[in-house]
Each structure stands twice: as structure tokens, then as C-alpha cells.
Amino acid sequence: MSNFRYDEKTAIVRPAGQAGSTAARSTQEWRALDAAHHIHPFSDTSALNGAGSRVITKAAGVYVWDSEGNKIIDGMAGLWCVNVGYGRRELADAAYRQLQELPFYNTFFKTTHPPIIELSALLAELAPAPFNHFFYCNSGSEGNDTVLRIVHQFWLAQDRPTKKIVISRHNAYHGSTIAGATLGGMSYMHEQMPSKVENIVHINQPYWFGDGGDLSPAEFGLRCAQELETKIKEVGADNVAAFIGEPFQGAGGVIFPPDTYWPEIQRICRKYDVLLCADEVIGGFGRTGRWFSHQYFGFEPDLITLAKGLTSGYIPMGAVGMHDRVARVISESGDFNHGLTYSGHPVAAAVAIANLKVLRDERVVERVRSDTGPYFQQALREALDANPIVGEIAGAGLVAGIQLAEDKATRKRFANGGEVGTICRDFCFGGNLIMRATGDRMLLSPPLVITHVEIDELVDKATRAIELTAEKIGFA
């Protein structure tokens, strides 16, 4: 320990004598280096380099600071992931201890290690009763690749090799790998991939505000779910391996399906012997006020994809949880020929354990369900229901999608919805708030440790950004 010390302001372990690299360069120097050497994800590189990237230098609680000293409230918990907030020393301690004791060893070749054993046992304790087995990877994208491998192994092991087709949804997001992006239903990502994974087809999303027409939400939810049955019949039940969906769509716009949707999806999957896979990468670990968002929607999947909140984003890690009926088949089917160098990385596992203990022991999830979640949802609606360009507010717990619309009564969306969302996002940027735009839907998903006072600040800043947007486009 003599060669390292903690920076007490950030709980970051630094080499002794180093004050931190954030004092070494100016914002302009960082931006120049970033433009010279760094290609950003999901970005127009030329436009970004021309404008200059925002340089984030530190974080604590629900706030981040940029290199100009601006204190910014993080309404997106990083990328939906920093559930316990920034600067938790317990997680830094866990990483440091594990780095000293066993910084790495693989889980191949009949080998394991204590952190991954303990994490697996803890996950089995926290997950619903049928989930007792977990396979590890580095991200949600890799997790959904793994889901495909498990699904195919499951049916091959039972001598049903024709069951290969996986059904997903348009405007779904299941990651950025070739397999994850093929599973996802975002057309602009598909355009970038002339080579896609075979045997993946899509049905429509349960987006009532945009697509519901004259149907009630309940009627629309049933109609969308029944598209799954239609697709299964079209391609043949003996050819369908699985259906995958996010319990609520995250990157697609925080779209919450009608209450009738998921029970009908489950009924159809069971009727046709199709595995039901829940992508819990965003919804898992407390976001809706339940440990897992499929519990909020009242259905029981066969596989769950986990990441993000598993470590609160402090270190990369993903996993797939298997229902006992799936794990039994996989365990008894011989070699499962899939894995990654860092599957079950000991440092990631140690951080995940520390993170999950914070969520459990501080009863963070219960507080989201009974206190901060309802407070957040009510505060948003009280502030925005009367706004002329807010069509709906969807969400539960500490996640919300705010639909910007031309006419709330008729559910008419802006013809230039993406432009309106970008305008609003830019007002957020200027107001020291991180709120994401997906087309004309504004998204919020703050750290689960946010307080009432911080929720008030978040809602005030979001309201102001939307008011300024309304003024700019002539709706004030």
C-alpha cells in the first residue's frame, strides 16, 4: 500500500505523490488530443471534432464535473449504469484488494476462483428463485451474443436442431456487436452491417403513443403481443428457438408496453415451446423499483441478460442468468464451447459483489420502489403534464421517457422529431443537465441513490430545457 494512496475527494487510488492527471492539461489541449486520436462511439467524428468534446474530469454522488469546472447533474447515470452513484469507496476498496491478491485468472480449464464463486451465489440469492446459474462476459452486447449460443445449445441438446429462429422487435436495442445489433431492430445500425447473423426476424414494438391509432393501450398491447404468434405460425413453431425483448425499451425511447403485453407474450411462448429471453441490461438491479424489471411487468423469462448495474459501471462486466430448466439442459449437454478471456474476471467480480451489497444492505431498491421512484414520477408529471409539447410521460421507479409531441390530444408527433429532441438536449447541455434524446423522446435514468432534493433539481432543469425548446419552436 506504500506505493499508492487514496484521493479523498474522489476515492480514486493514485500512485503516491501524484495529484491526479486532471491538472496536467487545459480543456483545449485535451480536445485537440481527443480529436487527433480518439474515435467516439455513435458519433459523427468530424462534427464532434469541430465542436470539441466535453471533457469530464471527476464525479461524486449524482454529479459529474467537466474540465471547465461546471457541476452537472447526471440524469442518465452514465449510460444507465451508475446505480449506486459515483465515488463509492467500497467499490474502489474491493477492486484494490482484489488487484493485490489475484488480479487475474481465467475460468477455463476446470478452474475457478473465490470472487466469481461468491458473486454467483449472491446473484442466486438476489434473483428470482428459478435463476441459480450464471455465465459471465464483459458487457450487455456480449451477454446477448451469449444468449444466442445458449438458446441454440439448448435445442440442439434436445435433438431439435430446426429450432434456430430468434424473434426480436423493431426499435429494440440489444448491443453493438454484429449479433447484438442484428437482434436489435434499429435500421440505421443494420445499414452499417451488410453481414448479419442468420435466423433473426423482427416484429413491431409495443409503442402505443406512436403506433396505437384508435386502439386503447390494453387493446394495442394485446395486438402487438399477438404479432409474435403470427410470426411463429408464419415461420413454423418447430423452427422458432426464442423471443427476446427488453422489458421496457431503453435506447429506443424508454417505451413502457401496456400492461396486457408481457402476460400475452409469455402465454404465446409457452404455447409454442419458445424460450423467453429478457434483456435486463438497463432494467436490472433496481431501475424500476424491483431487482429485475421483468418482476415489475409480471412475467417469468427463461434467460436474463445482465450488465451495467451489475457493477454500477465501475468496471466492465456482463452475465446471463439461466432459469433452472435451461441450466439443467446446458449443464448436461457436454461442452459449452463459448467463453471470453475475461469471463468471470476476479476484479470485476469483486466490484460486483461490493456493488450488490450496497444495493442490498442499504435497501436502495426498496427505497426506489416506495420512496424516490414515486417521488420522481410524481414530480415529473406535476411539472410537465401541462407543457404544450409534452405528449406523455412513461416510466416507473427511476426511469422515464418524456414524449415531445406537436399535439398531445391526438398523439401527433413532430415531423422533425429528431431535430426537436436535439434542440432540447442542447438546452440540457447548456443547463448543466445530462438528459438523453432518442428522436423526440427525452430520457432520464438517474443514479438510484438520488435524493428528493436532487430529484427536485433534476426535474427543474429538465422542465426548463423543455420550456426553452417549446419557446424556440414556437409553442410557448
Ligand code: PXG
Given for the second form:
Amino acid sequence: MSNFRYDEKTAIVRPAGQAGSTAARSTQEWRALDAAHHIHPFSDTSALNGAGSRVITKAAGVYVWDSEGNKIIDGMAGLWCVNVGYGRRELADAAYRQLQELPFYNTFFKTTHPPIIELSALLAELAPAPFNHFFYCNSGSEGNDTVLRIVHQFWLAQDRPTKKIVISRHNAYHGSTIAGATLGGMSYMHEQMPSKVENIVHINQPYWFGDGGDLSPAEFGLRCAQELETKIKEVGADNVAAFIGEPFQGAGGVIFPPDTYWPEIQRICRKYDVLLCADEVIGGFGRTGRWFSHQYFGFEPDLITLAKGLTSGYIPMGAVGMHDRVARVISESGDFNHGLTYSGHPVAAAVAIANLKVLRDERVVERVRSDTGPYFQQALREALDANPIVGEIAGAGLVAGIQLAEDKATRKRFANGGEVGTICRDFCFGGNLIMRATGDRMLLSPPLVITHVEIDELVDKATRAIELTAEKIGFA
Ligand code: PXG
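The block above covers the form predicted alone; next, return the form predicted in complex with this ligand.
To see the whole picture, the full complex is given below, headed by that same chain.
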């Protein structure tokens, strides 16, 4: 399949048939070239170049290999996306076939093509009943830009042009385009933007461990949701178009809202005629053991943003799924003036179909729900509940956020938030484990095809990193 060969001994990738050619490079050479020409996302370039990037050269299943030959268990599924695991031949073959058959054609100008037709029908089959229409783009960020366009058009088409405000949450992540980052609640991103998109406001996140005070989780969930009602009243329901939220916050730290939160958010949205948008970029395609994480939390959004697991990250693709009541309005309101050259790209669509068929036909989502998900959640709790620096373990299915904290009983977090998480992350590096840190929350979101044995390895390595961290800061 590949024109490149991986040399097990040197851990170097070489063009096939050219062992030892100049195209093969050492880690040092790769790092030097990377430093010379590549600006990395969300990175301090000079600090990174000083330390040198880790060069990942191949992957299979739940493992990646670096250019030094280290085999690393990928507890983050790439960047929350490689749901079917690495190296699935079906996806590569689908791309190859489609590249030969029809590598590109657009879906503008009264045109369509078989891959995007088949993908749309398949998504309609897999998504909950009222989601039968999909608009395509290339990423989660573009998906959320698209959500803004749809929401605006939805109200405009119904002669309610004042409904423009979209309410989001602090510490949400909705992407890095200007609109995506404005929707997100990451202030460090806002600080570097020339301006924000208008008519976007934020309320607090449902982060009980940090902000719950003396309230029970259930009370706190209700109180956070009711902030939405307060905000709607403050700006006027006639001015509010939509609320958007990740069913659980991913990049923000795998923050699982209390059970009371989403039903109350839904009640408020319905009461004030506000569209409810679920950003399923991380939660979609099986992560919680349901096809979509809004199903896990028991609510029914009007729009869903999709990306990442749609193609398992093998090729870029994003989409927005519309509830019938939204699709009807958008379909019947004349031109929708939005689209991207690669909206519905045939190769991405072919890969998405192959990916979704793996998830469906191998019953991967069901397995996460009834087998590997519960096994993973239980293993984490057994290993870490008694650890002196573990404050809470949040999650479901194959996603978890492990809060490192000074005192579990009082939910006291460490001063200098993030330092302890960084120490732990460094131990993960040393232990050939990829586990992400957001502040002092350690995050796991492995490929959904992970086995029990691999879960044991993942949990052992994560536990070891956390134990070493506890020792280092004097808590062991
Ligand atoms: N919505 C959510 C919920 C996301 O997690 C996006 C939208 C944007 O998707 P694109 O494809 O435009 O990146 C995301 C992306 C991290 C991290 O550090 C998370 C994401 C992206 C980059 C880093 O956890 N999520």
C-alpha cells in the first residue's frame, strides 16, 4: 500500500527500494529541518526548537513509533480522532480507489457525486432519527463556522432577524478559526485575535470539582444551566439565536456536567425558542459508547457539529448535521450562501464511509458501551481512586479526565495550576505513554478498538506517571 518502508532497526522511514538514500534522515536531521521550516500549532516555536520535536514515523492499532524506535501507547487517539485505530487497510484502500476513480469534483453548481450521496445516507442511518441532512466542510472549526451560518439563516428565513446572539461557555473549545475561537471560551486565544465575531457571549462551564462550592453536583448542574436562562433574559430572548456546547468539554479537561445539566439546558432552549447546538467533534462516533454523546446525556440538539471521528482522522473532513426542523427551513429558504471548495470532497467521503462501516459492522460502538468502556472506567478507578493526588475521575466509555488535586475531600486544587499536570505529562513522555494535560487534569481518549490487555497497559502507565508525580511533589 505504501511507497515507504519502515526500517525496524533504525526506525527510519525510507522510500521503498531506496534503502539508505538521501531521503531517509536521522532524528537529528528531521528536527533541524523541522525547526528551520515548520511553525507548529499552539506552540512556543523557539522553546520547541530548542528542545526538538518528537518525530512520529509510523503507527499501528493503538501504538505510534517515534524516529528513535520507541513504541508509544497512544492514549489520545492522535488528537481525539483515530477512533478505529491506526493502520486500517479498508480506509487506505477506499482513499486509493477513490483517488483513481474521481479524485475531486465539487458539489456546487447543481452537481453531486456518489461518495457524498452514500455518506449522507449512511450518516442519516447512523444518527438519531431526526438527523437526516448534512452539510460538509474540512474541520471542526469550519463546522462551527457553518453552524453560525445555518443558525443565522434559520432565523432570518423566518423573519426573525433580531435573533443573532449565540451563547457559549467559558473554557469551551470550538476551533481556531476566528469564529470557532470566538465561540470557544479560551481567553488566551481571544487575546491573540484582531477582533472577535460579534454577537457571541459566554456563560460559566459546569465544572463541579472546581466551581461547585458547597452545592451537590445535581444542584450545581441546575444552577449552571440556569445561567443560560439568566443570560437569555438579560440580552432578550428575541435577540438570542442559539446555545452551543460540547456535551462534555474535551480540550477544556474532559469536564462531564452533572446529570441535571443538559435536560435543564434543553428545557430553557425550548422555552425561549433558542436553537440547541451540540459540538460533537470529540464526543461523536462512539467516544462515550453511544454514536453521539448527546445521546449519552439524554438531550436532542437541533444541530450537531462533526469532524475527527467522522474519518478517524485519516483525512480531514467536518460536517454539520441538521435536525429535520432546521433542515426544512434551510432547504426552503432559497440560496444558502456558504460553501467551501472541498465541501463533500469525494476522497474524504470515501474514507468516511469505510471508517463508519468499520465502526458499524464490527460493532465497535456497542463494544465501547458494554465492554471496553466499563472495563476502562473501572480499571482507572481501581488503580487511582486511592492515589493521594487524584481528586476526581470523570468520564464514560473511552474518555476520561483525571483531576490532580491537593486534597480530594475538600476539592482543593494545586496552586500554580498546570505545574503538576506538566510534571505528570513529562513522566508520560518518559514512560512511552501519550496522555494529555489540561492544567492539572490528565486526559485519556484512546482509539475505540483498544483491547482489555491494551487498556491494562494504558492504565498501568498512566498510574505509574501519576505515582511518580506524587512522589516528586512530596505526596507519596
Ligand atoms: N470542536 C471541538 C469540541 C474540538 O475539540 C474543534 C471543534 C475544532 O476542530 P478542528 O478540526 O478545526 O481542529 C475541536 C478540536 C487539544 C486540542 O489540545 C483539541 C482540538 C484541536 C486541537 C487541540 O485537546 N479539538
